[in-house]
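Here's a solo chain for you in structure tokens, the form predicted on its own.
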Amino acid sequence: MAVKPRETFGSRMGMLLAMAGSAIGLGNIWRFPYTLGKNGGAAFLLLYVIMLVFICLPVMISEYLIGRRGASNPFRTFDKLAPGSKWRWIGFIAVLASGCILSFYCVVGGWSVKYLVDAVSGSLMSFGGDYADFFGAFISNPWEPLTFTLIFLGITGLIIAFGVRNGIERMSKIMISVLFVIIVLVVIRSLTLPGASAGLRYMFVPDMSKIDANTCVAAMGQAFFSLSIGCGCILTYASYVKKDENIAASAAWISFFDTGFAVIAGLAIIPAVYAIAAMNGVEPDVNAGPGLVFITLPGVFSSMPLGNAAAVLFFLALLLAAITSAISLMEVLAAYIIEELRKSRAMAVIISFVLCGVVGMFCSLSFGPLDGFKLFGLSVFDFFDYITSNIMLPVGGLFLALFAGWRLKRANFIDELTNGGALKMPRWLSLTIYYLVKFVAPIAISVIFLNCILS
């Protein structure tokens, strides 16, 4: 079957919003607040920003640069840029990482569908009991969470089926705009609660004694996860970007959007948790882990005026954020299947749905019937979360930096970065980016990664 000419994004704003949507997802609203809570608040945030600027942004530029230059799926991109070499398998690992992430990601996406439905119906706020019991009863049920997982995966596949411009770009424009408005409304409500200032201090007044090796690993893993670096999302989206786009500026804007939104998500959650804890005379539970959004927050919403409206808005925002990232993950799989297996886009979506749905089923059931089944001491869900965030993404980012800094010639790197010289970029800036990619990022990733493995 002949492969159709590759699509491109229709506009710069559409491209930026699509890439920002890939970064702005559950990593920001679900994962960032509880990771911040587990790792010392403001100290973690400071370290996160440092990791992003000096490690993740250069790697992101590398992935963007490689993707646009190769103009193919991750596997074929490396084969085109380094013919006959083994670098192609780095692209395959990126495809595999996307599939692994989407497989457990769609489970959490299904949870957001469930909570939105219950918030709209009013049953979430009328529960009246311990929300840990509510959440536990839901995820341990063998069928209900699996059903919502497949619904979420189906919505994602439907968007992908419409293609780059009519599906990904169009829906990203709508969802990111709505998402921003909603989350700002929730932030306003959170910050106007009595006692919210304690949450602000936790987020923005750092205690440097909280920083250790584990905090460094967590900050880097969160930055890679949040920015979708190393799993082929940026590389695949970059393959649809026109040749006159400013790579460095686009990457900087996407990183800025992502970090800003992560902080905004934290402002929507952390101050509210502190405020309600103060009202009830208890210690704030910001260290609740993955259950922060699904256990702690419903209790917060049920204790505040207009809590049901806030719950509906928040879980709608959570769902929209989950979808914008999920479509970038599924597009990596779809692009590979379309170009390497010569399948239509519709068939690629079906295959991706089936593969991720099957693995997602085991991830979902690991909270219920498969609760006792362990992989290296971890549940199936936690296993996929751990190996992707702490191993596959950093390793993928490391090889992206090595390829861009060492396999591509410096002249080719600068040529792509400056759009063949058409973009008037100061030489010191282009060389700084190049040497950050060539030396700083690989060394920093290797040191932090090895420390994680040996500790």
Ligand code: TRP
Contents of the next structure:
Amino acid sequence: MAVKPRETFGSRMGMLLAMAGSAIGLGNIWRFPYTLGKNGGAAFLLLYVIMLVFICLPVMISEYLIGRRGASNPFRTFDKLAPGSKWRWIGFIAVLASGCILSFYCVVGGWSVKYLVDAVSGSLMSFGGDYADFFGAFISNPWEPLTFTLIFLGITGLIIAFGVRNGIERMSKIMISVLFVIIVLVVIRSLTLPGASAGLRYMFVPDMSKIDANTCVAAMGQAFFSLSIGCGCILTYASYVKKDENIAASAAWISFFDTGFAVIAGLAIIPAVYAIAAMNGVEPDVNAGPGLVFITLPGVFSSMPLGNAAAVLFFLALLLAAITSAISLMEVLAAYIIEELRKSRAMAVIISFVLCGVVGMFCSLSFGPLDGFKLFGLSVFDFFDYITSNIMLPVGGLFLALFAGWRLKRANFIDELTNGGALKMPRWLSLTIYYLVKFVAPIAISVIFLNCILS
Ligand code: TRP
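Okay, that one was the form predicted on its own. Can I see the form predicted together with tryptophan (TRP) too?
To see the whole picture, the full complex is given below, headed by that same chain.
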């Protein structure tokens, strides 16, 4: 089969929005607010931002730099940059991790499809009962969530089938812009509810006594998950980036957008939870876990004016955000299958769909018929979430930083960072980045892990 020249992103804006689209997703709107709620609010946020600068930004720069230099799928990239070494198995594990993440991601993506459908038809708001029952009945039913999971995965596959420019880049541009407008509308609605300020205090006034070793692992896992780093997603997208992009600036922009968006999503949710609790005279329950968005929010929407419109907009936003992230995960698998197994793009999509569909099925059923089945004491869904976010991604990030900092050599690192010297970057800046990658990030990741194991 003749090898076609590799695709690239069409424009700088398209590339940035595709990467931001990968980063901004369920991680920001669904996972961030409940992880923040579980881990003590503002103190968690503070920890998150510190890790962002000293760990995640260096790891993202490493992943981006390796990806652009290798211009291949993760497996081949490591083989090109370190021929014949064992490093390529890191690439392979990254592909595997992406598949594991997509497998549980598409279950929550399916829930968003269901909630959007019900919000549009009006049945979500007219339910009238306790939304914990609504959610519980839905996820424990074997067929309905499974159907929605496969619909979500199907939409993702369809976009990937259209390729990098016509599929990924075009859809991300449209979706991220719409998403932004919607979420700002929901924030305005949330913040203007009486009693919202208690939620703001919870989000922004830290109580340091809430921090322990587990909070640190949770914050690190959340940061890796939210930024899409550690499993070859950024690496794969970077392989479609032209050689004249400023890597450090792009990485900084993407992290900034992503974190800003997580805070905005928190602002749409937490103050509303406080306001409605105050209205009903009960304690606010920000600690509701994965159900926060699906249980608490419909309750919030149903007890406020313009609730139905807010619900439709919110679940549309959730779905758009989920799709732009899911495509980045499937593209890692697709790029691997296309380049290593020499299949067409269409075939690669079908294979990815089937693999993730099967594993996703177990994740989805773990809320229903497979409820009692546990792996290391966790349900199938929680197991995949836990091992990927809290272990595989940080370990992947550790190896990416070690590779960029130690294996690539300083001259190559600086050469790639400055686009072969074409980019006028102050020497102190490129060296600071290099040492963050070489020492600070790997040591910090190791210390957080050790601290958790030993405590
Ligand atoms: N970052 C996305 C989110 O916040 C999810 C995601 C996409 C992801 N690609 C990834 C997470 C790669 C980890 C690794 O929803």
